[in-house]
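Only one chain is included here, represented as structure tokens and corresponding to the form predicted on its own.
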Amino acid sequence: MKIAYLGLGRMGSGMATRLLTHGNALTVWNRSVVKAQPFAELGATIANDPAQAVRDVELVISCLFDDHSLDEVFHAGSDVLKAMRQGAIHLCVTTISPECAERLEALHKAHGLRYVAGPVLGRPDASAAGRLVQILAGDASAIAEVTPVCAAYAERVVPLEGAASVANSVKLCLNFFIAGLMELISEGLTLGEKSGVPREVLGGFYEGFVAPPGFKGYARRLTAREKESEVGFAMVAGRKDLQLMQDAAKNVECPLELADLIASRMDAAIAQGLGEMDWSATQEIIRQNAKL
């Protein structure tokens, strides 16, 4: 399939590489050209701008940072929407607000295009290894067409009925669970440390309590106090997702006190220069509060 891939950050680069190695004809675009250059060696075409990238392709996959970055590229009258051929599909894998997904779905329909929300679960290493989980919602015919393509980077694809925004709501709920799990493990490890319990003892129990490999990875990372995020999820990105959760909860009048607490931890961590560390580094704030 002829695909345009927009956004080659930590998650996007792994997914784009997997698409190339599975025989897809890929055109890539990234705001920083330096990140796009390695893909030329793998056989991809490098586009100078997103409008050039999406021209004459069957599928556009966007992996940008947030609502704002999507709105900058896909808006009423944008050159990108005009450049896409009629009936083409836009699959957005970015974690965005349900409201942004609603705007994008309406815009694409107005331009004779098909929109699918496809947020993914997993860290950059899972992206590179093809072990992501993807949630799809939106145009039903488009979902049927993109599902086989997603198998290049996702080991499980979950299609949903209803508006595209449903997929984004699911992703926020799942991210909230992960953030809450990290908070719970961090507080338990800190209490144990203050009480003279070896971290590896509690860490072994916590790792045994959670089944998915990704969750076990968080238990190991927290036990070892691994803060680096080269293959992780940066604190600033996690804070963006927490804000989406808080906003979504406010919109449906569903208080999330734990989300507010975790957001305050992240704000403190970012203020201390931990913004590019893994979002599990909120544990360091918990330890500081316990005078460790």
Ligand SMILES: NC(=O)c1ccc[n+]([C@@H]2O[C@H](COP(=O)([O-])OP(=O)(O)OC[C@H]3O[C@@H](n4cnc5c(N)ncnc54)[C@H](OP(=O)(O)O)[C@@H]3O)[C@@H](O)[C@H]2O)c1
Contents of the next structure:
Amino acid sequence: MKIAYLGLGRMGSGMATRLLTHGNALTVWNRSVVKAQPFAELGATIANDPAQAVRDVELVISCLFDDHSLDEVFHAGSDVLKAMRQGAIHLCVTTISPECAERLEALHKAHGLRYVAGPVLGRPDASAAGRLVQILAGDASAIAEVTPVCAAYAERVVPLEGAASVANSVKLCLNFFIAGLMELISEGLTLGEKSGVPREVLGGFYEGFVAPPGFKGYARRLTAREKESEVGFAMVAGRKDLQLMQDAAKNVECPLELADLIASRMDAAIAQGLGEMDWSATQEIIRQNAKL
Ligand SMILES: NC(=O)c1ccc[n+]([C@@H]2O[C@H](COP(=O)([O-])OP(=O)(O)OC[C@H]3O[C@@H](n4cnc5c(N)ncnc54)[C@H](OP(=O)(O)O)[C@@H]3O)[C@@H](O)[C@H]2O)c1
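Counterpart to the form predicted on its own, namely the form predicted in complex with the ligand:
The next block holds the full complex; its first chain is the one shown before.
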């Protein structure tokens, strides 16, 4: 399939590589060109701008950062929407708000295009290894067409009925679970350490309590206090997601007190210069509060 891939950050680069190795003809674009260049060697065409990338392809996959970046590239009357061919599909992988997804879905429909929300679960290592889980919602005919393509980077695809924004709401609820799990493990490790329990002892138990490999990875990362985000999820990106959860909760009048607590820890971490560390570095704030 002729595909345009927009956004070659931590997550996007792994997915784009796998799409290429699975025989798709790929045109790639990244805002800062340096991340796009290595893809030429893999056989991709490098586009100078997003409008050039999407011209003549059947499927556009975007993995940008947030609502703002999507609105910037896919706004009403944008060159990108005008350049897409009639009936083409936009699969949006970015974690965005349900409101932004609603905007995008309407905008694509108005331009004769098909929109699918496809947020993913899994970190950059899972992206590169084809082990992501992808939640799809939106245009039903488009979901049927993209599902086999997603198999290049996702080991499980979960199609949902209803508006595209449903997939984004599911993603926020699932990320809430992960953020809560990190809070739980971090507080437990900190209490243990204050009480003279070796971190590895508790960490081993916690790892055994959770089944999926990704969650075990969080238990290991927290036990080892591994904070680098090079191959992970940056604190600033995690804070963006916490804000999405807080806003979504406010919109439906559903208090989400744990999200408020974790967001405040992230604010403290960012204020201390940990914004580019992995989001699990909220543990450092918990440790500091315990005078460790
Ligand atoms: N990392 C994870 O573990 C993980 C897991 C699941 C979902 N996600 C979600 O996946 C998305 C990408 O995450 P990531 O970790 O890959 O982030 P990342 O490494 O920071 O990559 C972000 C990408 O968005 C581009 N971008 C940012 N602002 C832009 C703008 N205004 N216009 C155009 N492009 C823009 C960046 O371009 P430049 O290179 O030019 O900055 C880069 O390609 C986020 O929504 C995140 O929440 C991440």
